[in-house]
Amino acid sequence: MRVELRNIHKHFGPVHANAGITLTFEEGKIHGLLGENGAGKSTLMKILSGFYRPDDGEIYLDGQRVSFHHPADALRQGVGMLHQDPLDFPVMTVLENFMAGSPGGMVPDKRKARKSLKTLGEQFGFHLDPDATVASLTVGERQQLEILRLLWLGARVLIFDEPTTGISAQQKERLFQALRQLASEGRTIIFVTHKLYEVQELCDTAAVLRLGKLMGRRTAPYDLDDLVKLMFGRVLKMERKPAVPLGEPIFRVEDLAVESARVRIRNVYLEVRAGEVIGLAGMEGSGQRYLLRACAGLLRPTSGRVWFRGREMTGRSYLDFYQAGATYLPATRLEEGLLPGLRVADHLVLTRGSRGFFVNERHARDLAQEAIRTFNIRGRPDSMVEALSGGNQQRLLLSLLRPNLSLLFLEHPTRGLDMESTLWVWEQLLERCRQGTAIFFMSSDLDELLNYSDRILVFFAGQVSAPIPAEELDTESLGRLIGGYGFVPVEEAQTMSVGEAAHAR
């Protein structure tokens, strides 16, 4: 299916999210749509998939003008979109989610659907248990389920909005194989991203948006510096974390063990000093998140001990850690970090407090304006948080942090952010390090782990390495450790010399 967007305009109040964009997407190819956070990429694709109606402009499919009133209209015409945060029903089973939106009346044919799910899954190498709940799946598995559902519903144009966010390298490889296969079968693939190396690896063409406008279009092979200039107006480089004098030890875990239905982590020993950054590396689902949550009081460890600022905190709640000077920032911004349905100003009042018993609207707006100015949030005090882009949601979360934190736990702190936003976020975090805050973070981005960590813990098959100085690693050696090659569990490393451990790596 050939897709044409002609002179598309979309406003959200004074924000001109799409300003006269004209693009064509040919069948049988993978088309990259690049841009920084807030550039208008997702808005444009939501217009194409029926979530938004354009203020002006036209959509053509195979030369025929179409108009969509909602996503079901677009899907009936063959256009389906996989969103950055999968739109599924976590409490329902894989099979029930697969059938969502399908025709079949009050009593759909589950046997037929089960067979189709199995057949499609085998075609793409996706192995999903039809009777498992979606809540038990990883982000990558939830994406696989949505791809199969869209194909079953007849999608010929497939839009992927930041699909590699929060998935493992192995799942990304499987996803890319599936996209190449879909394109070879004649489907039109639109791949929305801000990651240049993914476009270089995968896409036949790349269109670049900036501030709602089309800045240019390129075909493979690409000049990456050229794409960066189109995206940001200048070339950006990620630098290594500058040396920060470390303070006294403030956090310690000893022989810590954490269990879940999917993984068991044991024998974790770690001491963290003020101003230090500890990175957690491993394949998705290897236990990094469980360890972070156990260290912050959000998950009770099965054994071991935890100390924070000289006090034993084993088994204490997150509120106890919070009151002692620790804060946790989750990866799921709208599920755990922010409150959908509330404004930017409401969030500032909730975290900073109000003057008096009733909320003072002028004070709330002043707090919000200050945060918007200081943290460069592209929004207004009365903007709903769900209407902000991922990068602006992350900036808002950072604006809500208290000053003088001793310890900051972060899940994927730059998840879904473009390079410029990533650099900005780490500028803010490293400034806190200079003020004595220790940072404990997990990430699937190896460059981020290597550039900003002082030491790295590697997770593999339910085991954790001893802390490894980041300066001793590069992307290749860290990637091998994550895959289990040369991995040394902490209990073995304790019996080895420094030279032996380095040789094993």
The other form holds:
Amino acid sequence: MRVELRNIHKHFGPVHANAGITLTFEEGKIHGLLGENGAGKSTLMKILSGFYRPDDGEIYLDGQRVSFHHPADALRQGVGMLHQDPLDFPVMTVLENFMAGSPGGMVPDKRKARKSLKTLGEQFGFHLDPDATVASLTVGERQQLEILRLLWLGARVLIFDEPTTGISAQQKERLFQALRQLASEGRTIIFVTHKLYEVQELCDTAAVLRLGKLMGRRTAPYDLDDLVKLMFGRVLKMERKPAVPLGEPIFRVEDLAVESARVRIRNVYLEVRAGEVIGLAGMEGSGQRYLLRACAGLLRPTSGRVWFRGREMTGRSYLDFYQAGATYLPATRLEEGLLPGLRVADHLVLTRGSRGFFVNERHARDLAQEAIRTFNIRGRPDSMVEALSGGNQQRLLLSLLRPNLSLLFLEHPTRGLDMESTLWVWEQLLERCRQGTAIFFMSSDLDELLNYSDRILVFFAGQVSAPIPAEELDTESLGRLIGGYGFVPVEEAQTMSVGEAAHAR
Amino acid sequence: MPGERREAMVTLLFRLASVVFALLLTALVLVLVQAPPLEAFRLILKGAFGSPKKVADIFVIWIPLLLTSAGLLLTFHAGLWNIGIEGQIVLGAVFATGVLRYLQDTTIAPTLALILAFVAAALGGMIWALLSGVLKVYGGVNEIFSGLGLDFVAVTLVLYLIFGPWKRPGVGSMSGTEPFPRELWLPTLEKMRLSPWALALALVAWIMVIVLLQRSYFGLRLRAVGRNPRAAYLMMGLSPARLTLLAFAICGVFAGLAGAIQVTAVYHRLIPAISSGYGWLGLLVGMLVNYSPIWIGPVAWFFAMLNLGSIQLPIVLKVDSTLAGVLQGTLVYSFLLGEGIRMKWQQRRREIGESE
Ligand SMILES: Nc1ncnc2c1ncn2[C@@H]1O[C@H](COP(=O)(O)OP(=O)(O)OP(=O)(O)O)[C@@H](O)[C@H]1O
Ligand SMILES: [Mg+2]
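I have the form predicted on its own already, so could you send the form predicted in complex with its partner chain?
Zooming out: every chain and molecule, the one shown earlier first.
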């Protein structure tokens, strides 16, 4: 189906999120939609899929003018969307979720649905257990389920809003495969992202939005510098962490072990100095999060001892770490990081604390205003956090970190951020390093890990390596380690060295 | 901001419309049970406003209802369903009765005895509420289940006391314990059951909750924990456990005081139904005001008026005595329906981008 957007406008209060966008998406192709955070990508796609109504402008499907009052309207006419922050029903089973929204009348035909789920799934290599609960699925599997559901409901235009955030490398491979297959069957695929290499790898065309306007459109093959310039108005490049003089040791673990059904992390000895950055590398779910949480007092390690700023903190809770100057930044923004229903200003007051019994509203607004200015957040002091775009939520989260922290634990600090914002975030973080903050961060971006870490811990299948100095690694060698080639868990490394020592004698 | 003012106008219009709708619906119910609706409405108004004493009686109901609603609003904001509220009122009443029974045989000044009774009641309500809190925080027991259980235990305890250790000389009966001597009654207006002291207490509680929730840092932290305990813990270093216990404790204090007022100002003894169901009604008020503490005053007052007005209804119209409950239910549901429609409508407006 051929999709045509003509002169689409959309305002949110003073924000002109879409300012007269005209774009055509031909069928049988994969169309990239690029743009920095807050450029208006999600808004445009929500208009196309019936979640929002445009203030002005027209939508044509195969030359027919349409207007949607509801996402279900759009889906009936063949347009389905996978959201950036998925809105699903986690208490349901996979099958129930699959059937949600189907026009089966009062008594849905479970048998038929089960069969369709299976045959459709097989076509794309998605293996989902129909009786598992949705809550037990990974982000990638939820996404597969949603794709199947939309296809079953007859979607011919499929919109993916930043679908590769938070899924494993394998799931991403499978997703790309599925998208290519869908396009070759004549469906129209729109792929929203700000990762250039994904566009290069997957998309037949790329349209770039910036501040609500269409900056240009290109077809493959692309000149990456040209795309970057369209996105940001200038050329950007990621640079290595400059040498920060390291200070005193401020954090130390001895003989730490975290064990569960999935992970077997043992014999971790680590001393971290002020200003140092430790990267945690590995495929999603390889055990990084366990170690990170155990170090921060969020998870009780099986054994081992922990010191922070000269005090033994073994067995202490996260609140003790927090008070001693550590903070843990979670990856899921709306689930673990922000308070839906409260304003930006409330968030700042809550993290900065209030001197008196009463909240000083002026002070709160000033704090928020300052955070908005320095962190370049598109929003107002009294915006509710759920109304911010994904990238702006991430900026807000970073702005909430207290000044003068000694230790930061970061889960995917730049996930969902465009390149310019990523560079900017690291500028901020490195500035903190210069003032003596030590950082632990996990990431699935190899360049980010290599460029900003002093040492890297590699995780594979629930085990961890000894720390490796970042300058001894490059993208290729790190990528291989993450995939398990040449990976040596720390416990074996140690027994080996003991064994070798014995041998040498 | 003009946008905000317009939103407020729309909200008001919708609320008025749902009240009108509620009246129509209740009229329909009345027609169904073959009672003349206009006559019924007239009787309710007469029952509530027929005489100065009756008007004063509205406030007699309003006072404990306002106290429990105020407490419940704190727990609502902390994201808790404090179903144990009934038990907390009852425990307040029990503690107050216990203290007064003990002190009535001593020479202590009545004022002091009453003050001690109120302090004990506050403590009793608080302990009962903290039980729910502790079970939730340290035992992982959902407060709805523990609350239901504790309500049941409290009612059983009252029956045991009335028919056991505290029974009237001779034989225990459903009419309750022996009334206290007159000097231990909370002073009321002449020939009425309305106590200015109790009224003052309820008003103070109301204002306190407004200030706490809308202006104080404590209220903000409570809301943070209620909205997302995980984020409040990670990013703000708040302790959800501590704030949960605090919210329960304060709510328990208010509920306990309501129980003390029932004992010292209204019934002057402990009776089996000492809470008069104000806990449940308070939950309803809390839900209806949708987190806005200012509104609990008028809404609780409205329910108090309805409660009083419909007492006579079944007798005069010769309909079943559960009718009053049906009427209240109808009102609540049509109100909630109206609110639901309003929120959907305003959301849509906002999305379409006309809010400004
Ligand atoms: N529901 C809303 N209410 C108010 N403002 C909104 C709403 N949705 C989006 N905006 C604003 O509109 C602008 C565009 O947001 P949009 O979500 O389309 O950005 P995006 O390109 O998807 O960014 P990201 O890469 O961060 O997801 C932002 O400034 C955002 O704050
Ligand atoms: Mg977006």
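Treat the numbers as computed from the prediction; the structure is a model and nothing was measured. Numbering follows the first chain given and starts at 1. For the two forms, the rigid core is made up of the largest set of C-alpha atoms that agree within 1.5 Å on superposition.
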- Query: Core-aligned, does residue 268 move its Cα 2 Å or more between these two forms?
  - Reply: yes
- Per-residue C-alpha change between these two forms, residue 218, threshold 2 Å, rigid core fit: no
- Cα of residue 114 displaced 2 Å or more between these two forms, core superposed? yes
